[in-house]
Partner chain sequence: MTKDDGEMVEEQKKKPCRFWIWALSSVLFRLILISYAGNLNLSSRPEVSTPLTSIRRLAEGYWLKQASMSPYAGSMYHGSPLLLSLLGPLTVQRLVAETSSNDLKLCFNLVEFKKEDTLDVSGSKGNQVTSFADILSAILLRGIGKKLQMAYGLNARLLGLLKSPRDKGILPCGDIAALVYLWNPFTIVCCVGLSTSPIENLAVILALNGAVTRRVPLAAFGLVMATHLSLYPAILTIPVIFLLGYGLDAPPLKLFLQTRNVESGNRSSTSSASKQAKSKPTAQLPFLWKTVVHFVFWALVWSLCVMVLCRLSLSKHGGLEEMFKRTYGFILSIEDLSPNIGVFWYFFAEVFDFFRNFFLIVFHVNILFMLLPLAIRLKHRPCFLAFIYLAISSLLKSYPSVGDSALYLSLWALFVNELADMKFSFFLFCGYLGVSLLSPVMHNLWIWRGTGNANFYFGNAIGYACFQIVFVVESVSAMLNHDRALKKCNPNHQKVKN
Amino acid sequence: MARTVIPLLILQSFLLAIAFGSNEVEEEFSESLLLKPLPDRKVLAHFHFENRAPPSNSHGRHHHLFPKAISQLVQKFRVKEMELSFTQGRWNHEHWGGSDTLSSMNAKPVGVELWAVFDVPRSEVDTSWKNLTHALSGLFCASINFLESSTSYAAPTWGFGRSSDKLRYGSLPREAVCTENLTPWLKLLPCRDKDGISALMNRPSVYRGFYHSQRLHLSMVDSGMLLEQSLTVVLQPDTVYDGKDLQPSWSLSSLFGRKVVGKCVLAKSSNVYLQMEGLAHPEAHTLLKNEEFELSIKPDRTLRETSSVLFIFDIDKSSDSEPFDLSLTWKLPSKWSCQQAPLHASRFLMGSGNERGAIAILLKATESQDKLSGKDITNGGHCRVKANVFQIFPWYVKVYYHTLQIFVDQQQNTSSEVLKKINVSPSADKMSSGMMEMMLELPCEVKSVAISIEYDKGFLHIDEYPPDANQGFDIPSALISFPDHHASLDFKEELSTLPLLSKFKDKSLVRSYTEVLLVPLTTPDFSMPYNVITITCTVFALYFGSLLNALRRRIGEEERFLKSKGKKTGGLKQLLSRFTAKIRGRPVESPSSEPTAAAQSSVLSSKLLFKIILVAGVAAAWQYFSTDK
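Can you show the single chain from that sequence in the form predicted together with the partner chain?
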């Protein structure tokens, strides 16, 4: 295998050199996998694929490694930066970490989340967004096109952590994420899941996990386009409980059911990392031979960070005969805790019934030791924690912003003390969704902060309910970010060559998403439209008819009419009697009243005739004019 690969590579690089000239920046692809045991006996696997392409104008429309579909998106919709994530399950901030790079980048809200920054004039941003959602929807086999409607996306100004007026953000909490989304995502990789690290993605084992989030991040950098694809999975290793408090031991083959047999030949670098947190003796000489755990493969390099140790493995050496199957065996019980965000956010609904309620966001102080590291001493010596809250409300949740209340340590607080900045764009019925951005500045010693806001539940037209109307409607996750806190791994050695590590070195905003809320809305009776229409129309016909009748009734005339009728003993009766008389051949009994009756009948008939002619004329005219057109 290796023998065949090397000539191929040489040939390839030769061809590339011919094609693009030797001094041009080439398209690069690298793959890596980070494994990390979690304190709650789970294992996190983070696949990271990075694809770089030089600026598109230098190569025309041809790409060697970079997926053409994505570059077309960029060209067509002028996307400056974009992130799309598909997530199932909820990131456990307490056990899996809240303030490290991994969690702040990869802990995503349930369902689909999409945000994009465009490089178009401000008036065209919305159309670009709409087109982009449709394109992505086709590309990833998901209903991202639901984000097209203006009621489902928002334009955050600063609360999202990225201030740009050309940013659009939308999320679909109910989107079911499964393998049909993963397959098109894998198609963007040069080796798909046939070779290299991505070969580990065995669908049953990936989707068996507690959490999986597949992310696609596209950004335009100075050196061209950068496409990062990452898949984060939290898996539970299969172990038998042995009575001791040992962490479960695992290997790649036990986690994924597959082994790595060689790197993807197109990848520039292909590494596996193992990050161990909370080691008792993080000195280098004790690491490789210790009594805590044992690794099956000797790491190529070891990096130390303030709180963790990173083992780096190259998988170039593995082959069919000698597959790369890293395994970790614990020998001693070990306990550690993850770095937590300064505040742990959760969100819930209050109230009962289907008329109104309140949404509360509860921020609880965590046992975070590095809370002080992010403090801002400039503010008169007071230690302050800043937190941004960004929240989208669908229009059927009609929020009363004037009821916003903030409780700091269970005491109601005047807004100006902690609420430094607030930006609200209220929702318009069936037109746009509401958005709320808040900047809170809290004292460091705060125990809990509760934000509550009241809302009325909307009543929808029957066509606007989904087929499972009684399940309720989802309110997308709120995003809590801490602008003063940045997550980064601080390595002692300088290592910028490895893409994943250089990514980890970059400072990223600490952010956490809250739960998705399920709001049950009242439903009308879906089987009633015809009944309602007919009943209501009947009632109004009753109104119109009876009132008009009351108005045009003239009792005096009616009485006179009745009297005259009484004298005549009824015209119809007389006619009948005349008819019977004629039939019988006898003379009419009351000839005195005959002429008047005849006159009346003739008058009646002439009136009737006139009416008939009128109606016929109108009908004919109508027919004539309508057919004329």
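Between two forms, the rigid core is defined as the largest C-alpha subset superposing within 1.5 Å. Nothing here was measured: the structure is a model prediction, and the numbers come from that model. Residue numbers count along the first chain shown, from 1. What changes on going to the form predicted alone:
- The Cα position of residue 202 differs by less than 2 Å between the two forms after fitting on the rigid core.
- After superposing the rigid core, the Cα of residue 332 is displaced by less than 2 Å between the two forms.
- Core-superposed comparison between the two forms: CA of residue 321 displaced by less than 2 Å.
The form predicted alone is what I want next, because the block you gave corresponds to the form predicted together with the partner chain; please supply it.
So it's only the chain below, everything else dropped.
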């Protein structure tokens, strides 16, 4: 019997190994790092990790590379598409780019941003959203569960860039980003931060940058589930300014304090990219050394684009003995400007006081605005630029949508001339937040556009104020998108096998986020409850102390004590009284101890009774006037 069971067990384990082996082949993981010098003497580092898993209807599927926690979220809450970002710092659209692929996908608002599309009936979308926020909050050690409240999220229709009635969007501008959020994000990687490109993510180096944003994007594609994890960091190289206009030289070890000692053994591809812009002769930069700069490692491939050159490095051969440490040394001064969106957006508050105010958005033309002539020709041969504006207003900011005003080149225009489409969702007190979506159609030669809308400041209950209420209340960033403009990199060579390059070739919508507004609301004096509690306790202590003293005092013992005291000191008192009488020439009175003691006792009792009545009256008056009617 034992001889029969053993071959069956061996056959079963062999079949399981074959099954799991086939699954392992289907799942793919790739890692890449893009380095890009910026015009303001900084360096952009973009880490990109891509994980693919085949479709599966089984709830108990075992994954070899794809994180099981993310797979369970998809299966349990039926998530069709989701994106979560943790950002600290604000993206500089003027110096770091506004219309390229990196800025369009990775320039996120401050704090936490979450949006998701569900594959459930419309009546179950809000329930799935709330459950998803709680699950992500525990997974990433963040306060994402605060987005479960209906006052913290909205349901955009078309202004966000995705037309779906099952989309939910929410943001937490004040959420702090720290290593507690990065550590669970790294645990989703097959090699974590122990090997491969992810080993460069040194915590002090990442968080000392001017901007860093960790992003997680999940989507359901034809081939199954696609999980993209990216970390975008803007760093300042540690160099001494020598008075010349040379860009600072840097290396991987100087930026991150580490070197790449090998690829992740589970990664299908592992590459480092260096993108150079503003070169004098892009077609000549194929050698290791040239007139403008020098690279420490020879690139394996070089790709040319219209305005940039991309160097590709394979790190398969790097090891502990020969680590990969790419360095860039500038020889000649180089100045260039990044690609910008057609209009640069900024938002600010107007008005003063704690009663009312106005929110204004200013759109200014950029250098790329001059290149729009002859493009986007609509409406009888006139050049037009379309811009979508998406805003969320908390319920305590009561917006009056009828006060919307639009100024084009400092001239007020009617809504029908510029405003082509608008969708408004008014807020409800303590129930839901407000939302506004606008589609503007502007002439290409426009120089500035100003949008203003008035609001009143609401009143909150004392329990609804945060611990730092005097700092103010945040209004989430507004999203400005351009539906007719898409960002992409078109390289002459076809390298679709590299995930990052294929991602750059996909057209992404040009979008930008505005600043987070800080609105001061009427704040009560939070010390008043403490003062009321203190004085009430003091009055009650005096009242009950006097009452207990009166109840526990023994009058008979006090009278006997006074009598005994009078007897002991009676002779001395008589001598003193006789002496003073002789001096004054008055007759000597006979002492009567008993009436004196009785009189003192009566006086003492009357004083005690008066104190009790006084304290009781004060307590009753305080209770009467302090009680809310």
